[in-house]
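First comes one chain, alone, set out as structure tokens in the form predicted alone.
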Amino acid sequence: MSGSAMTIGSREHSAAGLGVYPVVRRNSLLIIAATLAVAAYLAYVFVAFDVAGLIAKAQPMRATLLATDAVAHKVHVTKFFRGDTQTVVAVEGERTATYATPPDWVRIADNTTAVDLGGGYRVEIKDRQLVMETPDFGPIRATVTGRGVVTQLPEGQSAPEWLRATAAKFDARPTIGRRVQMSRTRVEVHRYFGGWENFFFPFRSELTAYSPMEILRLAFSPERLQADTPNWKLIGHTFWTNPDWQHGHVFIALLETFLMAILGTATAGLVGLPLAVLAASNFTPSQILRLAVRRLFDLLRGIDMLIWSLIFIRSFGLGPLTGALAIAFTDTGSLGKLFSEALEGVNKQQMEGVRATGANRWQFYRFGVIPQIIPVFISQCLYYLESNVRSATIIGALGAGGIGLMLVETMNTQRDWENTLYLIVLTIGLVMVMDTLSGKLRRRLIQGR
């Protein structure tokens, strides 16, 4: 008996194994097929988007330069060969940031200018000739003649990768923070320094000479720098009206971006909620009306926010109003759809209990419906508000104003990348603040904490 039972058990186990094997093999084949499909798609994308060509055209050096410009500033030492041959030393080459007395690393004597670039790199300019001393390569000479710019390398040396020398221009950049350029009309020497130049006060301000601790003491000092203005007020006004960084204009632009997001989201929430009632099947018996409202939601959210902004810019002109309208139109469709789904999932017993008390239609919605959807309403509105702060920046770049427009303007200059980074940091900071505040509001309003 035991032998027969063991035989039957073995047969049942074998049969079960034979039944599992096809399932395992089918699943394995599906995984292999999915992997091959993904690999084929990636290969198609690689060819269709010409990824190899993009990699070949990439300029990592240029990206490095842009990153350097965003976190550092450079001082230009310029000597002109025509007209006034004096040497000018200025921050970022700006006339308003010209040194009256050259810094320690620049020496000007008679017709000779000596520039110490640090790290063993030195440049000496005399008449129409420059000599560039490099620690590893040796001295390089460049002279402006009737034939153009003539370059002389150390004997037996070939031109390094960081040097471009033609009859039209001499351009040497041995490191990221050092650059020497020479043409028939002038010589320019650039030296980079870390940090944002003149961030707090303008170059010519008397406050520039003070350290942060000295500024703090000066703010509370009874002795005034200007007889008719308290020191704290002078410091605040000078910072706020800094012409290079425009802190006052940046704050106003940031406020415009925030108000665009607030106005657009609030409008979308207030308009989307009553429309959601018309789109909910348990509140609107008319199928035609429900279908019409739902298609309206599809239309509003089917057109991208950027397209709406372009439409309103053509209709109403530039300004924050166009950005707020673009946000409101797009989010009315999105929030209306979410609210209608929330309304269709409400608890009917609570609504029937309110109706049983003899409540009118307004009281029915106020006490039977709204308390159930208020968590969804608040949560979704706050989430869209966070997202719309970012969207308002993009819309502003198209002409709606705010921080986005200033961001595009700084990028168009092709040299104020530190200002660009400044605006990006402020935008990220605003988004982080909105995320923190909305999280606290959700906990307080929804959870009661």
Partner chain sequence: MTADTIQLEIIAMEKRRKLYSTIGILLMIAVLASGYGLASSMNSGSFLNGLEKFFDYPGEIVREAWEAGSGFFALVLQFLPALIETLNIAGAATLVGGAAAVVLAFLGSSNLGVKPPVIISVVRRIMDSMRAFPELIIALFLIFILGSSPVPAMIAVAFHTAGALGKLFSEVNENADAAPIEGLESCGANWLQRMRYGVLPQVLPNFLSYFMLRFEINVRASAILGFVGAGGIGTELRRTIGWGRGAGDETAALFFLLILSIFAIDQLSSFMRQRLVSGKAGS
Contents of the next structure:
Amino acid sequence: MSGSAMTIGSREHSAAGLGVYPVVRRNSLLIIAATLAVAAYLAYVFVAFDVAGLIAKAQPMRATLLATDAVAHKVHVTKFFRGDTQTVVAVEGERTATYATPPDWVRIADNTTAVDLGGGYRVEIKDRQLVMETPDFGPIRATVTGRGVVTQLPEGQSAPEWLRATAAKFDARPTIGRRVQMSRTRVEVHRYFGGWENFFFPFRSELTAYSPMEILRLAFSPERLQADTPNWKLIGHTFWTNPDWQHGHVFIALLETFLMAILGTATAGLVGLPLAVLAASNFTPSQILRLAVRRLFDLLRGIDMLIWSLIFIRSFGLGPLTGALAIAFTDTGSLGKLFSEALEGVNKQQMEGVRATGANRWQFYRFGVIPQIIPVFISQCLYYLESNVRSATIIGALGAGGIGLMLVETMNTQRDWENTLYLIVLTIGLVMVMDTLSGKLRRRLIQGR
Amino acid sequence: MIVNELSKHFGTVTAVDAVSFRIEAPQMVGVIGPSGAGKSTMLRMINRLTEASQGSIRVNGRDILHLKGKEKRRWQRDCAMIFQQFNLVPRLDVVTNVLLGRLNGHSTLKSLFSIFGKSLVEEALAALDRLGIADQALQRAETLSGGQQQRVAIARALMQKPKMVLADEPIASLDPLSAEKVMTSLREIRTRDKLTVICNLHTLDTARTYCDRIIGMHKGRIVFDAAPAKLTPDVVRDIYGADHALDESVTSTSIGERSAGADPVASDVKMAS
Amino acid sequence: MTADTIQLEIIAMEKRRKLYSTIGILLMIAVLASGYGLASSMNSGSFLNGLEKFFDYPGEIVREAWEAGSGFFALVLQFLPALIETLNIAGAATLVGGAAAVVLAFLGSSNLGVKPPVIISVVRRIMDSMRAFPELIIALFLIFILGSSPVPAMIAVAFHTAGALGKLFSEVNENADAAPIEGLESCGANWLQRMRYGVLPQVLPNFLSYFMLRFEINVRASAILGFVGAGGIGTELRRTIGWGRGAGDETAALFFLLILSIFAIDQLSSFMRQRLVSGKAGS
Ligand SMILES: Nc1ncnc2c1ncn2[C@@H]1O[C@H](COP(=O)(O)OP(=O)(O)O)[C@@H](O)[C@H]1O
Ligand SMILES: [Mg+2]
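Go ahead and give the structure of the form predicted in complex with its partner chain, now that the form predicted alone is out.
Now the full complex is given, and it begins with the chain already shown.
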């Protein structure tokens, strides 16, 4: 942007200023052109990715359902028409969470089941017919006949938008938290309640009945619930092995992810540093060696974590070792490069001062070099550790295991969103804790010790 | 312009203490005083860079201390300010720096894309030409000497089409030759454009040479306000709070007037401001 | 410091420090060794077995690629669109996230006169939480709602980028010289104009340098997210690897493309960053 079109030697304003306006205009045209280029590229990408079509096909309902399901749980009331026709009431329809005596909003008498969904919504199931009552709509009847499910609306009314009735299935969802389904074989009524059900102890456990304070008191009480184990052990074990939430497995998965990140980063740092010395021009006279090490760094980084993970999954199987090695290989390249740049920037005077004392090679590094390089070393390692906790979740999802894989699996089953949310919260928690810790350490390091 | 009981407190420090003065007709006012007297703070309050604690500044009947938003920015444009450290944008070329003087009144969208019309650019070049640096129009501001940069800053001030010009120690970081050029340019704004110029100065003889009126400040208060001729050694002692007579030639910026045997106290005064 | 005092210092410190550093290093090795022991025991395959097989897989795909002969290059060409898709995910995400980062950074810097000041701390919290969200989670969530497509990955990467770059940008902003900003304020320039001319010219080279670095990181992230269904080269890789034996040449072609492009971007970005930081850019 320096002056190109200036009339040299002239002090006349008209002459000196001659080329100025074109330059000012060119500058602004350049800025406009750059903005337009970015906009054009984004437009191209939006067309290439078919964003419009995607939005049209998006299922925002899924997001609502997912959000509801993630913070609430539902209780299923199921009645089968064939075989055992008994009405079953179970949390999330799980066999292991079946009520022995139904809750008070479900009444079962002979062959009639009455379900009170609250807010004026009621369902009565008798034989093969159900009657659904809503506050602002007359009673709806659905009957299973030889031709399938027959739905009868109140006289003169057309079907509401929350009802889908075909011969195969009757599906009414007047509100997010209430749903009635009927097929040829069964009726299923869902009622939603807020909160995560049975988070601490499984449904069947005797501990479910106690309040948190009582649990605390029990833990220290000498009166044993089970003769052969102390209470605190029983409580811990019941929590740890809770089949719905699998706290134990989740913890192990988190540990695996954490291990991947910390082992990978530590290895990369410890291997990268000596290699960096070989790549730094002021420590390694041999140009061939230097170039070779630098290319090695480029190669390690260039192959990328994705490919390293795939290779290691093949040879080492699933698990934290695989993830740790993938991180270690990639980041040896990244950290090695950074360290070698830092080494090339070290202060010569301090090094010379140490050399002048007749220090041997070990002392030379120990006192002339290490003190200068250690802050860079630690702060970069911490920085990479932070980002590697995130990377480790992704590598895990590729198949290396840990919390990432667990997350993909629970998400793929698309059933228990509360479990998914639990995993998400834990993962973000882990990332945030690591971020905060490493941020604190780095700040302390920079501000001097 | 009527300044009435203007004060500024920074915590427990009173930087400017109930200052009052008025300027009726265009004139060149020199503000002198030791370092920390509150000269900069006073100018910054007039330009609204620093919020005043008390008092009022009436211009054409309006108290400009109560202006907000657009009107405040319009006032800032009307009273151009020149700084000791120039406060240019170092990475931009000179002509753009001058054009920035007209940002107020230029549409935000246009300014985001650096769109300036031909007539604006010509105005900027005319301003640069008046200060004798039109040849450097396309150089980056940071490549210029201090004196040239200060002249770019004055050109930017002219570009604002101001109603008055404030200058906070405009020559404190310049060599004597550049200082003279800058002071002459400021004086020209007073004589040719018939504008009021208020100029903080750290040298007495500069104030004497260029100003129509001198205001002396000490610990936030105005202790002297009259024509330069009335500035007797006693008054100077009052202003600078020094028990010693000041050797004025030491604090001079004009060439050839520097005496070698500088009085230590006097040079302290100069260094510190 | 003279040579003598250094000599004395060395002798005094050496005895003490030698012991400490030996203990420190031994401790670190012990932690690493036990960590690897633990990791190895948690792994489904064992370390020693794996070591033997380490070169099997790369060997296998290289052999298959070799056998494919000139067909290999046809494969490379065939997968070019997938690579472009991955690059587009990264490019669009870096641009969109970078733009958001600029906005966040200007609102979240304490020295730019943002009013009311509560905005600054709120924006900082927002940036922190955006940074904490792993891309994987956002991508999986959006894939569930929007279906398999590059857009979820783009949004996920952009979201994270906005937080990460925003923080770096605001650190750059906070080191900016206040004089030009004040100069513009005294001219009556409004806030946007002050940012545009008082701050942007100062910080732009650093912004661009961080931007390039982030683009490189995002290309890697986009490739990986493809593996969970976000399209591009990662999705192709999952397909060819899922087939098991026989698709080695395709896998090799994909690896080749990915390595080549990351290598190129890496070199380009470090070259450009060096130029930018050595101070050759205006605005
Ligand atoms: N931003 C500020 N915060 C706190 N104190 C300030 C600030 N600016 C100026 N001061 C104080 O106000 C007094 C006057 O300062 P200043 O106006 O710069 O004096 P001068 O320009 O005459 O040297 C000084 O004591 C200075 O320390
Ligand atoms: Mg001052």
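Keep in mind it's a predicted model, so treat the numbers as computed, not measured. For clarity, a rigid core is taken as the largest C-alpha set superposing within 1.5 Å between two forms. Positions refer to the first chain, counted from 1.
After superposition on the rigid core, displacement of the C-alpha of residue 381 between these two forms stays below 2 Å.
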